[in-house]
Structure formats: C-alpha cells, structure tokens
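Below you'll find only one chain, the form predicted on its own, shown as structure tokens.
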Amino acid sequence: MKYTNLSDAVLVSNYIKGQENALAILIERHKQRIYSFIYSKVFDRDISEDIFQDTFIKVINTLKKGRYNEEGKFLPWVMRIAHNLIIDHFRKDNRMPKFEDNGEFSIFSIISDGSLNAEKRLIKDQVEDDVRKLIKELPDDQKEVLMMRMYKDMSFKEISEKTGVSINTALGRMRYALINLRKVIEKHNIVLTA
C-alpha cells in the first residue's frame, strides 16, 4: 500500500510509533486548508505563517507526549488548535477576529470570548453583518479601499502599493466611500446610535 494513501488516523499512529515522514505527509495533505483558514482570519501572510508553524509545533508536542486521542478526527483537531492560536494572537493585540461560521467546524460557534456576553455578541455580529451588506453597495474601487482599511487594518501607504494608485487617490476613495456609505445608510433609513 502506498504511504500517501493511508488515512490520517494510520499516519498519526505511524508518526507516534516513530515514523517521522508520516507527519510530513499529514502536513502536506492539509496545509492548504489550514493555512487558508488562518489567513482568512488574520489577513497577513507573515502572521499566518507564524500561526501555521505554531499550530504544528503544538501538534508535534501533543503527539510526542501521547496526549492525542481524537481518533479519526485529525483535521478538525488541528483546526481547533489553529483557531485557539488565532484567538491568542488577537488577545495579545486586544483585537478579536471576526469568525464566520460556515458550518464546517461548528466547534467555533460555541467557543466564545469571555469579554462579550451572548446578547452583546449577537448585536455586535448583527451590526457587523449589516455594515458588510451596506458596503457591498459601494463602487468597487471605494469598497476595496474601505475593506483594506477597516477589515485588514492596512495603512494608506500599503493600500496605495496594493492597488497601484497614489496615496492621495486612496485617501480620496476612502473619503468618497464614507460619504457614499452615509448616503446608503440614509437610503435604507437606518438610525445609527452612538
């Protein structure tokens, strides 16, 4: 039987028994999915790579200590480790990420940040969802700048480099995005409370 055709559970078992290359196959098999998940939350390649590496350091340590008991559920287990490291990263920065539950790993929907009670979290999620819908009504160039600035926390210098326009153009697009966002809010008769 070809080594790469083995199931995750068999590869984990082989790694625990000392076959080092079994872990390399597991990492290769799942790296794209795990890295993409991490990147979708932090929007930064360097931070994503750090968290990805930290995830597998934790995986290796747990396996070496014989504390792995998630038989047949290797990928969800690794994703939970990555998820917890993402939360740790944002807690260090005092910024919580926006986790959307796409139904794939429902564990994320029950893991909560202790600083928000359930009601406040629901309201916060609803407001963020409403704002995202309003942003979709903006022209593409304004929407792009607004998303980079608000959700990816990019500087106007970084936005200008990424979009290939001058800093002044990026600033202008942001200004028009905010003006148009106000118009969209008025059009939908939304009352914003302080």
Given for the second form:
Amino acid sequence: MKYTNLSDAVLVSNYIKGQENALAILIERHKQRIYSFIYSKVFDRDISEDIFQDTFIKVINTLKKGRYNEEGKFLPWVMRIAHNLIIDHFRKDNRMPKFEDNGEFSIFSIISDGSLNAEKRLIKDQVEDDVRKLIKELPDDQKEVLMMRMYKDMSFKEISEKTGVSINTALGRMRYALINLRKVIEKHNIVLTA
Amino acid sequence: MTNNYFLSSFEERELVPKKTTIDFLLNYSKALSVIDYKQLKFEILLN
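So the form predicted on its own is up there; where is the form predicted in complex with the partner chain?
What follows is the whole complex; the chain from before opens it.
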C-alpha cells in the first residue's frame, strides 16, 4: 500500500509513533480545505497564513503530547481548532482597533513620541529667544503684566494685587502688550514659527 | 463578467498556504519533542 493512500487515522497514529513524514502527508492532503476555510472567514492572506500555522502548531503539540483521542476524525478536529482560532482572532481584533497607513492617514501622526528632534528643538529655542527680545521692547507696565501672566502663570487677580492696579487695567495692559508684539512682528516680518 | 469569473477561479486555485509556512510546521514538528516525567510533560524545542 502506498504511504499516501493511508487513512488519516493511520497517518496520525504513525506520526504519534514518530514518523515525521506522516504529518507532511496530512498537511498536504488537507491544506487546501483548511486554508480555504480560514480565508473564507478572514479574507486576508497573511492572517490566514498565521491562523493556518497556529492551527497546526496546536495539532502538533496535541499529537506529540498524546492528548489526541478523536481517531478517524482528524479533519473535523483540525477544522474545529482553526474555527476557534478564527474566533480568537476576531475577538482580539475588536479589542485592538487597527490603523492602516494608507497614505491619507499615518499612524505615526498619532503615536509619535512627542519629543522634539534636534532641529525642532533648536528652532523652538530660537523662537523663544526672539520672543523674549521682543518683550523687552514693550513699555514697562505692559511687559510686567505679560511676564507675570505668561512666565509666572499668575492669574489676573494676582497680577492686579501684585501691581496695585485693577483687574481691568491688568487685562488692558495684557491686551496692549499682545497688540504691540504683533505690530512689531508684522512690521519687521519676523517669522516665529518652525 | 469574464474577468470576474477568471479572477474567482484563479483565486480558488491559489488558496493554499505558502510553502514556507508548511516548511516551518514540518521543521517545528521535527524540533519538538515531549518528554514524560512523573505524569509531567516537558516540551523541548531543538534547533
């Protein structure tokens, strides 16, 4: 009798006894049905390939550990393993939303590490330095309010108490400070962006 | 329509795992040995 004509049950038995080529025949015999079944559920070649591989890893582990007890029903058993792995795949897939880089949207725009690279850090330092120089040119009362608000993070109430002016005056000085800064920036065509 | 029929039959023919996947499985099988020791089963993967 030709080796390839042996039934699944005999091949499984031979494999358990240590004949490795019995597994090759079993895979060769059933690969198309199992793979097609997986593909018909997931519609993705790579995922089908992964599930097919995981299915047979489970098959190999179970057979080698001697835990297989469904003689004569090899294919339905393998199909059931594949089916369970497909369900696991979809469960995992629902828990982990995927983002595909399709050109219009890049996942790296979301998961960047947030820190600046050397070039951007230099530009940021330069911009901050320029802003500091511009602030120095403001009238003292406006400069004082702006420094307290932006650099010391004080509220307008705290600023008014510290400088002895009303909150409205402090707000007005802040407003004029920003207007004056904008005027200087526009007048001298200063670029303050990266 | 002709194209669709052609495509589906072509895909059907091609619905098999890659040779590399099967080779991996066969090598995995060869490398895996299970050792029984006092009702415990130890898996050993040899490269």
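Definition used throughout: the rigid core is the maximal C-alpha set that superposes within 1.5 Å between two forms. Keep in mind it's a predicted model, so treat the numbers as computed, not measured. Residue numbers count along the first chain shown, from 1.
The Cα shift for S160 between these two forms, taken after rigid core superposition, is 2 angstroms or larger. Taking the rigid core as fixed, one finds a CA shift for I47 smaller than 2 Å between these two forms. A movement of the C-alpha atom of R132 reaching 2 angstroms or beyond is seen between these two forms when the two forms are aligned on their rigid core. For M148, the displacement of the CA atom between these two forms, after superposition on the rigid core, amounts to 58.4 Å.
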